[in-house]
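The form predicted on its own is given below as one chain in structure tokens.
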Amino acid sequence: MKTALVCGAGGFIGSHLVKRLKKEGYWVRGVDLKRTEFSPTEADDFVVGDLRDPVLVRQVIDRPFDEVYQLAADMGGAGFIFTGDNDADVMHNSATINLNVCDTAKDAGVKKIFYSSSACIYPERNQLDATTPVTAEESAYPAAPDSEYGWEKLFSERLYFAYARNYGLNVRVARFHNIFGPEGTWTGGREKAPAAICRKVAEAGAGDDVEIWGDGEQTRSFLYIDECLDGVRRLMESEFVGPVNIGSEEMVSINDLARLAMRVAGKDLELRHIDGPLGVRGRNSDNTLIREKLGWAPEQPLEDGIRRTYNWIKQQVEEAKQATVA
């Protein structure tokens, strides 16, 4: 039986990854500051602990795991990342985690380690036009991310590849593009656009409107969690080390994302545009390299994932209302 460690197993992607690995027959240890919020973890062993603590990291990476997945990070959506208020914590906390995990994995003889980077590493100058963003992997340099979150992610990519060169650590690196789905953060300020919009639509009644930050013409692509995990597992089983984009090429404006959520919900609501943190003007996944190296790329229509996510968030909204009444 293969062994795997998932760092960040209490979070959205990490909890889904644990389930995926268990289905594939792995023995899985998870570690996070918190347990999974929306369903019990399926990990064989779950450690509640702080990966900023090198002692804790040595305790959880206590063997030459077949695979380690480093997903843990201090992060959130635009409302958390782009205000500037959390920059120091984002950089310090995430970099400390990666320094600890990378070095301990080397010492423990871990056979293969995956690092989840982000599309936020791409230069702002290549994403000023909402219709033609540039996100080919080689376009990351000269570096100029639009946030400190992106700078930390880029630093950590280089950290893992330095350990690969100097110590033979067997690494894989992917740049995620806006992963979404059920059992993710949907309220509280750290939620990302699909969850935030689905919540706003679910909460809206007749005559209400849906708030959109900016003019809503900024563009993004969004990848459903199942296809994200397909890409991660294919990368881990390949000989390609990355970095590689894992994202959808179905680019939409935030206005159209809101209209899609309304269509799924069967609601006809107005959009109300307000000031708010926006990030780059346009971003989409360039999947040329992943097709070349892995012979695969995500293809699921955005609407399918939004429907599943909306239905789950609608249930959370209804349960929250019932709890308030009770």
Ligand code: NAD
Second form
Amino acid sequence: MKTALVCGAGGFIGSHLVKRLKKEGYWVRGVDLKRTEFSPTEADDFVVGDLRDPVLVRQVIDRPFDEVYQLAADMGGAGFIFTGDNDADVMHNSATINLNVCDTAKDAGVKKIFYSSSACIYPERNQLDATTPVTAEESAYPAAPDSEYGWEKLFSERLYFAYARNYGLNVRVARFHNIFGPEGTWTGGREKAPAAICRKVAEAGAGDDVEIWGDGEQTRSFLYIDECLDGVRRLMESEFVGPVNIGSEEMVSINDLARLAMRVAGKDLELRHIDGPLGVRGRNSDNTLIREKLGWAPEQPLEDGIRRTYNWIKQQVEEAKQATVA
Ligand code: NAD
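Can I get the form predicted together with this ligand as well, since the one above is the form predicted on its own?
Then the entire complex follows, led off by the chain already shown.
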């Protein structure tokens, strides 16, 4: 039986990845600061612990795992990573996790390790226009990410590749572009745009409006969790080390995303534009390289994923309301 360790297994992508690996027949250990929030973990062994602590990291990477997936990071949506208020923690916490995990994986003889980087590493200069953003993998340099979160991700990509060159660590690196789906953070300040918008639409009554940060004409693409995991697993099974984009090419404005959520919800609400942290003006995934190297790219329409996510968030909103009344 293949063995896998998922770092960040209490989080959104990590908890889904554990389920996926269990379906594929792996023995899985998960590790995270916190337990899964929305459904019980399916990991065979789940360690609650802090990956900034090198002693804990040695305890969880105690064998030459077939596969390690390093997803743990101090992160959130624009309201968390673009305000500047969390920069020191984001850089310190995530870099420390990666330094510990990478070095210990090398010592333990881990056979293959996946690192989740981000579209936030791409230079701001190529994303100033909402309609023609550039995110081809090689456009990352000369580096100029617009957030410290992006700088840490770029540093850590380089860390994993340095361990590959100097110590033969077998790495795979992907740059995720806005992953969304059920059982992701949907409230509390760390939620990302699709979840925040679905929540606002689900909470809105007749005559209410939906707040959108900025003019809403900033563009992004959003990838449904199942397709993200398809990409991760395909990359791990391939000989290609990356870095490679894992994202959707269906670019939409934030206003359009809100209109889509309203259509799915069957609600006709006004958009109200307010000041807020925005990030780059435009971003889309460029899937040329993943098509070339893996012969695959995500294809599900955004609407399908938003429908599933909206229904799940609507249920969370209703349960939260009932809990307040009781
Ligand atoms: P998430 O916040 O839901 O999961 C990250 C998990 O890491 C959390 O459960 C958190 O508790 C855990 N963690 C943080 N610090 C830790 C520590 N010191 N020790 C142990 N665990 C710790 O985020 P996610 O959306 O599941 O993202 C997973 C990875 O993918 C992250 O590295 C993130 O930067 C990257 N990524 C995500 C997206 C996205 O759209 N979700 C986009 C680009 C990159």
